[in-house]
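To begin, one chain is listed below as structure tokens, in the form predicted alone.
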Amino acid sequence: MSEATITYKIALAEYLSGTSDNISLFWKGRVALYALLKSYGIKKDDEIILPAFTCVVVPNAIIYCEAKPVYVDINPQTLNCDPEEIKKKITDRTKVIIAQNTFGLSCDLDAIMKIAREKNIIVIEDCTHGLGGFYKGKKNGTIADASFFSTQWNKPFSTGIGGMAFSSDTAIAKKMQKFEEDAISPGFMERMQLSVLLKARSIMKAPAIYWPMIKLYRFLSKNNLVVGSSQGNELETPSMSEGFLKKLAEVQANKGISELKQLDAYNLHRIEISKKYNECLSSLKITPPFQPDYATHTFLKYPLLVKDRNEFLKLAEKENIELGDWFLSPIHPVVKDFEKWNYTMGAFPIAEYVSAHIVNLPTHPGMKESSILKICEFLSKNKSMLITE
């Protein structure tokens, strides 16, 4: 392990309130998710509730463990879980409850928590989008048995790609350690195209060619061209590829060292820009974002219905209007063959419905008070596109 990643390991520790030995670092997201369903055991025929609004490398993780994803809908007002929903999916065979942050948001940890102690069910937090959040005064990650978080480029903080796993249970820390140490390291080739990504960054949020460069990375990195967030075998089918399980890289490290210290800077500023979202929307007499009392709202995006999500985004590409589409579908960006992923269309409409309507206004560390207003003028020229409630 290098000096780098050790000191980010320890940097990340401090920050959860941890130690070292309580994080293991990967080279994505989902293989912490792995890497954490493996260490609690996690075998065939064992089934795991996510929400039905998540990405596929969740369901992907599950599946990798020959267990069974069994989704819950979400509540039209967090995205979240809807604690109600999961009671009704529980069987015998129920092991975890993955509780996921939407958009940055926590769940109501209090009664999934209740429902998962009366069962003996292990809650992992799924803190993707949730790292400097809140629930109830204490930090996203550090609330349930064990969480996971992503620093890919669109998280709240990034170093590219890259994942971690969090757990205070000191065995189930000895054991991702474990498959920490085990992870292959990655290799040349994708070092160096992370490290020129990396660079390239700034010149891809660009305004003036936000768009093009969405679409060239995600053709490359659907290809298997350049090293991207989804790959192309994971959008096709939920079978493991080769060199799955990654550790992570001293580019990475050292970027996370670095990102990790704006961490709170860049949440603050998000939540100031959702303010100016908040106004916006009010201006136009449609209600802003659900905020739950017991939780601090990071809004990694900032959800928005729309009635033709295609030509709302078709509009904004012609304005340069920056936006983005998180969830396509109930397993985004999976927008077929669901059954793959034991998901069954139909089955659950408050999912099905935001997938199909949501656009994300954005709030990341370079949004500038010209863009908001540039954003916020598009939307009142366009309010007729606007789902009001």
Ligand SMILES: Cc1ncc(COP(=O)(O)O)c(C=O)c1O
Second form
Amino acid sequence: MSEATITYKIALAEYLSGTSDNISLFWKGRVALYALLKSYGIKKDDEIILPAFTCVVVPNAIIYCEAKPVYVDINPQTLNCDPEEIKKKITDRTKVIIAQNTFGLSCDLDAIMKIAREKNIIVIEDCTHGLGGFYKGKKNGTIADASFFSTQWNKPFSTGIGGMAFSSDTAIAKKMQKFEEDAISPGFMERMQLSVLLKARSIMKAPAIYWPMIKLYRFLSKNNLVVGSSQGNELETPSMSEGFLKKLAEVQANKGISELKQLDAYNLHRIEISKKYNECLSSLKITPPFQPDYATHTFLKYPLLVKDRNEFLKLAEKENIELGDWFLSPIHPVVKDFEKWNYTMGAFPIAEYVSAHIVNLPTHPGMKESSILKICEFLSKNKSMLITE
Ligand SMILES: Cc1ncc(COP(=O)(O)O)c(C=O)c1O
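Shown: the form predicted alone; wanted: the form predicted together with this ligand:
Then the entire complex follows, led off by the chain already shown.
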């Protein structure tokens, strides 16, 4: 393990008030989830509960273990799973509940943990959106049995791509480390491409080139022409691609060391921006996103519902307004063959409605006052396209 990787691990462990033995580092967050599930002994026909409003790589990792993803509809306010809905999905085969921090908002973990404890079920926090946020004063990722994180481009901080798993259970943490040790190292080309992409991103942050850059990157990664968040067939079929189980590279560790130091500042900035969007929406008589008392919402993305998303995104592109499209389907970004992921279209009406109408406003560290103003003017001008409640 490189010096940088060791330093990064220690820094992450300090951040999560654990020791470096509690942490394992991987090429992507989805690899960390897979390694965690395997470390808990997840096997054929086990059932794993997850929200019906997530990224497809989550059910992918479950299916790679030959287990069955069991979806739960979301609450329209929190965009997370309701504990009561989770309860209805538990069977004798349920082994794990995945509690996601959607857009930076923690689930109501006490309620979920209570249900899980009664049935001897493991709770894994999907902290890919929630690093640096809090649940009842405790850091996201430190409350459930284990957690996993992502440091992909759009995450709380970025190492380009990257992931880690955290567990304070020594036996599980040891198994995780074995997965990390046995994982293959990223190849020379992958490391080089990632270094170049990281450099390119730092000089190409201007909102004016957001749309062409996003399109180019998605095209290149979909066609496996560049290391991407998701490689081609991952989005088409849930079968593990060769070389899936990869370690974190040194270039990621180096970037992670410097990014982690800025995480709290990034999150404060995101929260400040979300307040400005709240004001903007309130002035348009639209209710801002719900914030429960139990958690600090770090607003990795600021959700907004629109009547016709395609039209709205087209207008945004024309006016150079940066907008996201998470999650454009209950298992983003899949739009067909849902049954391959054990997802039944029509069964999760809230998630399906939200994913058909959602757009996200950016809150990332590069957002300036002028860009926020421009977005608010855009929303005001197109108010008739927004869903008001
Ligand atoms: C909710 C959720 N979980 C897991 C992941 C996987 O993270 P990674 O891209 O690092 O594999 C993502 C990725 O965007 C996500 O949105």
